[in-house]
Each structure stands twice: as C-alpha cells, then as structure tokens.
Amino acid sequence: MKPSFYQFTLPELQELFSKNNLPSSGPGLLFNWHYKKRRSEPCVVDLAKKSIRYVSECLDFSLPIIDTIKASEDKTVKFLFKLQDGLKVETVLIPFNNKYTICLSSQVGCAMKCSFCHTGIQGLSRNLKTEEIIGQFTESQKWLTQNRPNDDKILNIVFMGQGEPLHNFDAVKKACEIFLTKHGLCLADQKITISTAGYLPGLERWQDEMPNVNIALSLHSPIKEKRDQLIPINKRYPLEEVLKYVEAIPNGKNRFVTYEYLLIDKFNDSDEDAHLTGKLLEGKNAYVSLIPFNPFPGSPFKRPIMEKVKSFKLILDSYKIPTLIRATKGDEILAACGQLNSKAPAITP
C-alpha cells in the first residue's frame, strides 16, 4: 500500500526524496502545490521528470470523502467525513467576521467518557492518521472556496472536535507541523489551539515535542467531585498535577492558557463555583472561555439561563481574569461544542 503524501512533514518528505536520489527541490514544490495553492491534480510544474514518476508511482493522494454536509442559519457548517475503512468523523467550520475557525477531530469517537460530551458516549473506535486530520482541513477549505468564494478564509484551527488530541499525540503533532510549515499552509503558531481534558501522558511530552501552539484545558470545575463526574480521567490525572504542566506551556508575548468552563444548570454554575474558580486562576496567565452547555440527545444536563452565565462572568471579572462567554453556533445541527457524534442520527436543519 502506498504511503500518503499527506502523512509527511516537509523534513520527512525531504528525507524520502534524498533516499531515492531525487532533486531536493521537489518536497518544497509539492508542499506549495498541494497546500498553499490548494491543488488536487498531480504537480508537474517545475518538478523533475523522475520526481513526477516517483510521486505518481509511490505516493497516495487520496483524502477523506465528504459524506454529508449540514449548514445552519448562522453559517456554521458541519461535515461528516467518510474514511477509507468506512468509519466516519465530524468536522465543523465556525464563522466569525467573514472568516472561519475550523474545529478538527483527532479520533473516531473518544475514550475519555466525559459526561457532558456527545462524543463521549460514542466510545473510541481508533485514532485518526495524520493524513486524515490534514484531509479534514484541505477538503473543508475546498468546499468553502467552491461554495462561498467570497467568504472562504480559514484563519484558525482548533483541535476541539471528536477525540482527545493528546491521546493521539504523534498524529496531532505531525499535523500541526504540516499546518505551520512555510512551504505549506504557513499558519502562525498562535492560530492553532489544542484542547485537552487533562490527559497527563500527552502533557508530559508537550514541552519537548509539540510545536509552539496554544493549549486549552477543559476545566469545568475546580471541585474534585464535580470534575470527577464530568471528566472521569480526573480521578487518574488530578487537576493539581495537570495544572503543573499546563501552566508551563505558554511561550511568548501575549500567550496564555485558555481554561474552558462549561456551565451546566444547577451543577457548576453557582456563585460559590465562580469564586472557587476565580481563586484557582487568580494571578495565573489565564483566559477563561465560558461555554453554556449545549444539549444533546440523552444528556441529563441543561443549559443555564443567560443571567446566570453573566453573573458567573462578573465574579471572574472581579478576580481580574479575562473572561469571554462563547457564543453558541450551530447547535440546531448538533455542531456546537460537545455535540459531535459521528454515530448519531442525521439532524436536518
């Protein structure tokens, strides 16, 4: 079976060309052609004949196929991608100011079993390969360019879709390296954010291995008993241990940790919860994203009223912690935070 072109970082492709005695200019040309120029057809421009032959015979360029598309009135788009083995995974384009953030999945399902997350009840089927992560971006970008040509810029990547990204560390790391390379998409490292529930084995590797991208931690409660219920791995990887690694990650001016706090009605939205959160994060290089819970079929939780959300924010403000209430987008097509599940029945907007 041919290896996928989209699994290679630029240095890896350069090594492959070197081993096969091919001109060293080829890898940069291929990255520029398929990533920067967004071309699907084989590259023949400026590529040596023996490189063209090798690429044609020895590399695979197939990508995940868009199975279904759902679009909401607010311009959120949810793709269901079909992979080569028949499994499926969801990806979301989130609109803002005539641009988009793409929410990528890193696994088919998830093993973390977070009780607030629709993906959590799906279970884990397998990790995504690097080329399957890359393919979500490239195929979503092509769809945008074809269908919304005047509104097709993807400026941010967030690994907040299906799966725990740090549970699939190697593929996520390679995907980030490909997104960042100057011959490819050439994204700035602060435009990529990886969200984690607090998977400690991945956090332990971050400083030495992960590119200088942003991190977001699913906090949701500073109270052990509540966080245990929401995020079961908290029992194995306690918050205090997780924070030691997370707080050491931001590198550079104006870089910080995003703490995601999912507000659930009458569970973790009280003034006491807010004050405990404020005391936990006070003085840290922190930014809080407050997320009103997004209901999904079978969930026992409910979204709090907006007055409660605003009250929670005001308390965090009193601790001088930058806090933003995340706008809910795409919830009518189950595309909002925590609603992804590629085994769920299709929702017609």
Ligand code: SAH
Second form
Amino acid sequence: MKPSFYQFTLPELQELFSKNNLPSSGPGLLFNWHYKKRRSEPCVVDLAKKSIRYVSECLDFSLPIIDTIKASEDKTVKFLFKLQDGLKVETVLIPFNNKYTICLSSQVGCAMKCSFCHTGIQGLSRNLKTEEIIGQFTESQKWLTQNRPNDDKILNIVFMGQGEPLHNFDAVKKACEIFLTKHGLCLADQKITISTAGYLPGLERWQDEMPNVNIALSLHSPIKEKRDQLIPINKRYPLEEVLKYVEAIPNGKNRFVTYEYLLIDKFNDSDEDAHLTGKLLEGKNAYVSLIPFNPFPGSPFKRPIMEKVKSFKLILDSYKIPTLIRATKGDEILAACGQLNSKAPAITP
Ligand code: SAH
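Could I have the structure of this protein in the form predicted in complex with S-adenosyl-L-homocysteine (SAH), to go alongside the form predicted on its own above?
Following is the full complex, with the preceding chain placed first.
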C-alpha cells in the first residue's frame, strides 16, 4: 500500500524527497497546494516532472469520506466520517460569531471508560492515523467553503471528540505539527488544544515531544472517590501526579491550563465540591470550563439546573479563578461534549 501524503510532516516529506533524489523545493510546494490552497487534485504547478511522477505513483491522497452530516439550528455541524476500513468517526464544527472551532476525534471509540461519556461505552476499536486526523479538518473545511462560503473560517482546533488524544500520542503529535506548519495550514499554536482525561504516559512525553499547543485536563472532581468513579484511570494515574505534569506545560505569556469540570446533578455540583475545586486551583495558571452534563440515551446522570451551575461559578470566582460556563451547542443532534458515539443508531433532529 502506498503511504498517505497526509501522514507526513514537512521535514519527513523533505527527507523522503531527498532519499529519492527529488528537488528540495517539492515538499513546500505540495504543502502549499494541498493545505494552504486546499486543493484535492494533484499538484502540477511549479513541481518538477520527476517529482510529479513520483508523487502520483508513490503517494496516496485519499482521505476519510463524509458519510452523513447533521446540522443543527445553532449552526453546529456534525460529520460522520467513513474511514478506509469502513469504521466511522465523528467530527463537530462549533460556531462562534460566524467562525468555527473544530472538535476532532483521535480514536475510533475510546479505552478510558469514563462513566459519563457516550464514547466511553463504545470501547476502543483503534487509533486514528495522522492522515485520518488531518482529513477530518481538511474535509470539514472544504464542506464549509462549499456550503457556507461567507463564514468558512475554522480558527481553533480542539481534540475533544472521540478518543483520548494522549493514548494516540504519535499520530496526534504529528497532526499538530502539520497543522502548525508555515507552508501548510499555519495555525497559531495557541489555537490548538488537546484535552486529556489525565493519561499519564502521554503527559510524561509532552514536555519533550509535543509541539507548543494548549492543554486541557478533564478534572470533574478534586475528590479522589468521585474522580475514580467518573474517570477510572484516576485509580492508576492519580490526580496529584497528573497535576505535576499538567502544570508544567503552559508556555509563554498568558498561557494557562484549562480545567474542564463536568457538572452532574447531585453528584459533584455542591458548594463543598466548588470550594474544594477552588482551593485546589487557587493561585495556579488555571482557567475553568464548566460543562453541564449532556445526557445521551441510557446515561445514568442528570444535568443540574442552571442556578446550580451559576452558583458553582460564583464560588470559583471568589477564589479568583477565571471560569466560563460552556454553552451547550448541537445537543439536539448529539454533537455536544460526550455525546459522540459513531456506533449509536442515527437520530433525526
Ligand atoms: N478524552 C479526552 C477528550 C474527550 S471529551 C478527555 O477526557 O478530556 C472532551 C470533554 O467532554 C471532556 O472534558 C469530557 O470529560 C467531556 N464530556 C464527556 N462526556 C460528557 C457528557 N456526557 N457531557 C458533558 N461533557 C462530557
């Protein structure tokens, strides 16, 4: 099988070209053509004849195919992508003032088994390849340009779709490098955020290997017994250990760690929970994203009433921790946080 063009970072493609005695200008031209210019057809502009031949004979350009699309009233779009082996994975475009954040999946299913997550009950089928992560972006971008030409800008990438990104470290890392490449998509590093349940083997590698992108930690409770119940890997990789690594990550001025706190009715939404969270994060480079629980068919938990969410925020405010309540978008098409499950029966919005 031919290797995919979309699996290569720019230095890797340069190495491949040099190994094959091809002109060194080729990789930059190809990145510019396929990423910056967003072209799918073969690049012929300025490329040497022997490079054109090599590329067409030796590289594969196929990408995941959009299988189904669901758009909700609030302009959220959920894509179900079909991969080459027939497995499916979901990607969500979340609108903010006519611009979009794209929520990418990193695995088909997930191995973390978090009790509140629709993807968790699906189990892990396999890791996504770099080109399958890249393809979610490029194909969603092409869909936007064709269907919403006046507002087709994707400004942020969040790895908050299906899967635990740090459990698929290598492919996610390479995808980030490709997203950041100057000749390519050229996203700024503060525009990419990787969210983790606290997968320690990945966090240990982050400092030395991951490009300069943002980290978000799914905290959900500062109390061991509760976090164990929500995120089973907490038993193996305890929060104190995870925090040591996470807190060392932010790079540069104004960089912070996002702590995601899922609010579940009568489970982790009390004043005491809020005070303990405040005490844990007080004085840190922290930013809290409060996520009211998004129910899915058969889910064991409930979303708290909005007053409860607001009073939780007020308590965190008293510890001077910047806190935002994450607006729920796309929940009627099961596109909100934690509702992705590519095996679930289709729903009609
Ligand atoms: N595996 C990564 C990223 C996936 S989910 C992680 O755990 O961080 C992105 C965010 O959505 C996480 O904070 C996750 O805990 C949250 N989430 C999962 N299920 C949810 C649900 N049913 N309602 C609201 N948020 C949920």
